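Presented below, as C-alpha cells, is a lone chain in the form predicted on its own.
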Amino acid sequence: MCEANAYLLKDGKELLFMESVDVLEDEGSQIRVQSIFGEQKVVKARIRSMSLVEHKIVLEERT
C-alpha cells in the first residue's frame, strides 16, 4: 500500500489528522484529504511537508 498518514501541526506538535490518506487536494485556502475508505475532511491549512518514503504528510493550520 502507498497511502500515507496526515498530521496537523498545532502548538509545535504533530497530531494525527487522518490515516490511510489516498487523495490530498489543495483548494486554495484549504486542503481536502480523503482516505482509502472514502472518509473526507477539509481543513484550513497548508502543506508543511511530505515524505513519500515515510508515508507522512504534515499540514500546518492557517489562521
Contents of the next structure:
There are 2 protein chains.
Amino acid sequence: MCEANAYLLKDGKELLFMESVDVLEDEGSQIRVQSIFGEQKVVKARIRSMSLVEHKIVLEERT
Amino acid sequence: MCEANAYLLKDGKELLFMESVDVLEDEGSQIRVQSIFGEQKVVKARIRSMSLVEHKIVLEERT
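Taking the form predicted on its own as the starting point, write out the structure of the form predicted in complex with another copy of the chain.
Following is the full complex, with the preceding chain placed first.
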C-alpha cells in the first residue's frame, strides 16, 4: 500500500498525527487529512513537505 | 513503488507537471518537486490536494 504517516511539526518536534494517510486536502487555513480507513481529522496547519518513498508527510502547525 | 503524478491546476485545468514524484517541499511561495529519478522542478504554487491511493497530487498555481 502507498499510504504515509503524517507528522505535525509543533515547537520544532514532529508528533505523529495520523497513520496510513490517503488523502490530504488544503482547505485554506486548515488541512483535512483522511486515512485509508476513512478516519478524518482537520488541523490548522499547512503541508510542509513529504516524501512518498519514505511514506512521510510533515504538516506545520499554523499559529 | 509509491510515487505519484503531480498535476498543476491552471485556469481550471489539470496539466501533468511531473510523473513519479517522490518529494514535495513547500518553500514558502514556491514548491520544490522531485521525482524518484532525481529530476527537480520549482513552481510558484501551493499544494492543493493529494490522494496517495490514487497516486495523484494537485498543485495550484499562485497568481
